[in-house]
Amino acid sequence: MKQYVIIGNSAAGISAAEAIRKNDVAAKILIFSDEDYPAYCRCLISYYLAGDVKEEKILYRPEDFYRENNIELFLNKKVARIDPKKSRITLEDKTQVSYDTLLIATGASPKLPETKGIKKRGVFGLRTIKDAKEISGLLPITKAACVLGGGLVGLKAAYALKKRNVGVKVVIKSRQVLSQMLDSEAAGFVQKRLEENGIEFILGEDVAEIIGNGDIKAIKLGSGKAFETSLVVVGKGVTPNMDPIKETEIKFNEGIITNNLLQANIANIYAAGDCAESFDLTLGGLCVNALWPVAVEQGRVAGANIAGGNLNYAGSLGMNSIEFFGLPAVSLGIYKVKDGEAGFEELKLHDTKANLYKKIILKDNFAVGAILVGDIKNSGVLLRLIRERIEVSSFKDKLLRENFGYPDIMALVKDKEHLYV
């Protein structure tokens, strides 16, 4: 009987465990997690903090999932290092565990800037349910909070805090919100909707110091201005958790380098999720797409291959969706063409009064990216155009029309039963 070890108990790890069990009913499956909580939907944490969803609703699988699938789950067990030559992992408590095949699905952690005071009590990332619970515990005595960063996590944190009746200022170094997801026009719609609901933005500024003796009292900006706050949430992106592999022969750049089977450079080691570098369909090279649906799909493919399969992972693409105070926005693939980059064509619709923005980016008559704000119903159709490399010249003039939809491309899609969104 083979023994499979999975490091990580979130989207990729759970999806892989399910795929392994589906293909090998007898194998021993061990999952190690450095958290003390069963698998939960990490993407719902901000909505849990906002009070939009209850704690029991964010569980990713039923409580009896591990028992029903004969999976041994080890919580609060951090893996200190991996020894590929001996096919063995070592936990922080010195326990050693052997494996026949290993999946590394260690995920990612918030990037913390080297700002003076960043380690003070009251500074949080928003990555785990522990973060959300600790922030929530301080809200009854919190009147004002500051969010560092205007990316997805930062804005979700700001939204959640505002929903809990806390005053929120968001400090962003760049000149727009969501600069890694939207162009400036689309970002303007999102910022306006958040401002209409009481969230303040400070653009083009960075934080010089988090002030306070023990508890946080204020934020000092690079310009010298300061304002009171007692809670800080950092939302400046994430970085893959690479600590267990740094001293090994496993190859990595930003994340672990994988092939089309999601296999690392060592035959019995695979990687999936936020710690894996895999092929990006629109960029044409390896990158980390730290997204929940990507992690699920990668886990499924890696798990099947770990159990003896030969599934090819076609690749992922950047895709994000948000909704704040009734305004939805989606970005797919390439969302902005760099200045001077030739060969691209942009189709665009901008209607300020209707809170409507659509942009589709084409290259050689193939869709390579899109942004939708306000009306996102065609995001699934556009995703198929991008993923399946469908040539659009025959219906390009219809792409921005309100009545454009799946019937217009039905004859062209490869897998008529597969839905990506």
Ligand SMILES: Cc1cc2nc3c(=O)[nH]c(=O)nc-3n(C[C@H](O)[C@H](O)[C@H](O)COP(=O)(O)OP(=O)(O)OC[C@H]3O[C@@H](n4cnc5c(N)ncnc54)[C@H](O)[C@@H]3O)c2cc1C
The other form holds:
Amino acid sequence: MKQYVIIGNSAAGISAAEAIRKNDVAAKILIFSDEDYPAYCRCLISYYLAGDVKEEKILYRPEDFYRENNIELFLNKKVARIDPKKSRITLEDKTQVSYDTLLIATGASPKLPETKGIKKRGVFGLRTIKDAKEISGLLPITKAACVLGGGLVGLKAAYALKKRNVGVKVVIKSRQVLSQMLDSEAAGFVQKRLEENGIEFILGEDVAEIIGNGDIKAIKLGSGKAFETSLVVVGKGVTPNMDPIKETEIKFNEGIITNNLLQANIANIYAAGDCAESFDLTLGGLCVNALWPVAVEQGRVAGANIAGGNLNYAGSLGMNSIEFFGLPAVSLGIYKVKDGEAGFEELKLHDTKANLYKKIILKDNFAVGAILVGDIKNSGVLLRLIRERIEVSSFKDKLLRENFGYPDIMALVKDKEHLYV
Amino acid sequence: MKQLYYDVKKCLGCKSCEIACAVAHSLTGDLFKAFKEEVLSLPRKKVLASKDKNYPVSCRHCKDPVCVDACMAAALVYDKEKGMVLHDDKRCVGCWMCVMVCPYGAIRPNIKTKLPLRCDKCKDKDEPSCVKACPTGAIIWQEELSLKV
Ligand SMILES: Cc1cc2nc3c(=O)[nH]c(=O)nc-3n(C[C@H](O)[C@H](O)[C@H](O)COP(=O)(O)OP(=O)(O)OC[C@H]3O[C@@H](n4cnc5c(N)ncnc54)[C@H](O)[C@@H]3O)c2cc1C
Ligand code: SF4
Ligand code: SF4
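I have the form predicted alone already, so could you send the form predicted in complex with the ligand?
What follows is the entire complex, opening with the chain shown before.
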């Protein structure tokens, strides 16, 4: 009987465990997590903070999931080291556990800038349910909060704080919100919607210092301006959790380097999710796409391969979907053509009044990316064009239209159509 | 498992199925009353024209549903016994990750209700309402395997 060890009890770890169990009913599956919570919907913690989602609804799997699937879960157990030569892991409490095959699904942690005062009490990342609870606990005594960073997590945090009646200023180094998923035009729509709902933005500025003895009193900007705040949430991206592999022969750049089976450079070690670098379909090289759906899919592929399968992982691509105050926005693949880059074509529709913005980026008549604001209903069909590399010249004029949809690409997709007879 | 098939040659693009779908999922279930409901019931099926043919598009209840993978709230689940993708309104947060990934564009956002619109095969009825509503018999409701060659 094989013993499979999974480090990480979240999107990637859970879907891997399910895939292993599907292919091998007898194997021993051990999951280790340094959190003290059974698997939960990490992306929902901002909704929880906002009060939109109750704690019961945040669990990712039913309570009896681990028992039903015969999975041993070890909570509050941090893995300190991996020893690939001996095929075993060592926990922080020095316990050693050996494995036949290991999955590293340690995810990522918030990046903290080196700003003066960043270690002060009252500065938070927003990554775990524990973070959300701690922030939540401070809100009754918080009048003004500050969010550093205008990415997805930063904006979600700002939304949550506002929803809890706390004044929020978002300080963003770049000149736009969501610079990792939207161009400046699309970002304008989102920013406007957030501003209309009472969230303030300070663009093109960095924080020089977080001021206060003990508790936070104020934020000082690079320009010298300062304003009062007693709570800071940092949303400046994430960095893969590489601690247990740092001193090992497992190869990593930003994340663990994987092959098309999601295997690391050591045969009985796999990696999936936010801690793994895998092939990116639009960039054509390795990178981390730190996204929930990607983590789930990678977990499933890695799990199947761990249980003896031979599933090829085609690759991932950057994408995201957000909605703030009734305005949806989706970003797929390459969302911005860099200045001076030739060979790209942009199809565009911009209607400020209707809150509608659509942009599709083509290269040699292949879609490589898109942004949709306001009307996102066929984004999955566009995603398919990108993923399956479908040539668009025969329906290019229809791509931006309201009635564009699956029937237009049906004859060109990989899976044969069988519902329309 | 029964599935919806479409005889595209017969489809006129009259959208009777869309209307029947919206009515079937309204509170009152009655065409005239449905229009007056506070939140207008929207169809879970859309008829799209392409190259002079019409194609009713709705959720296929995929066996490897990417929408389920993408759902970060675990509101969408695949029910093996029923052969259907089920949606739990109470868990859904309206993040539209499902909309972003559905390769058929068969799940759409309802911005008002913050819930996705998606065919549930009229789960409480013996057959989906669109089937009866189609004046030309273009919508076929039948066991899955028999048509698959
Ligand atoms: C507020 C917020 C909003 C988000 N919104 C979106 C969104 O809208 N769309 C989207 O696609 N993604 C979103 N994400 C990102 C998404 O949550 C991640 O991509 C996803 O959780 C990655 O899953 P994972 O399993 O790889 O890692 P994680 O979810 O990070 O889980 C890692 C696991 O590993 C454990 N672990 C780490 N190190 C150790 C160790 N040394 N020993 C033991 N256990 C360890 C942790 O305890 C945890 O259980 C959001 C994230 C946050 C925080
Ligand atoms: S919503 Fe789309 S992906 Fe999900 S089951 Fe239906 S057709 Fe398949
Ligand atoms: S909109 Fe609802 S069903 Fe769709 S992915 Fe988000 S939570 Fe899941």
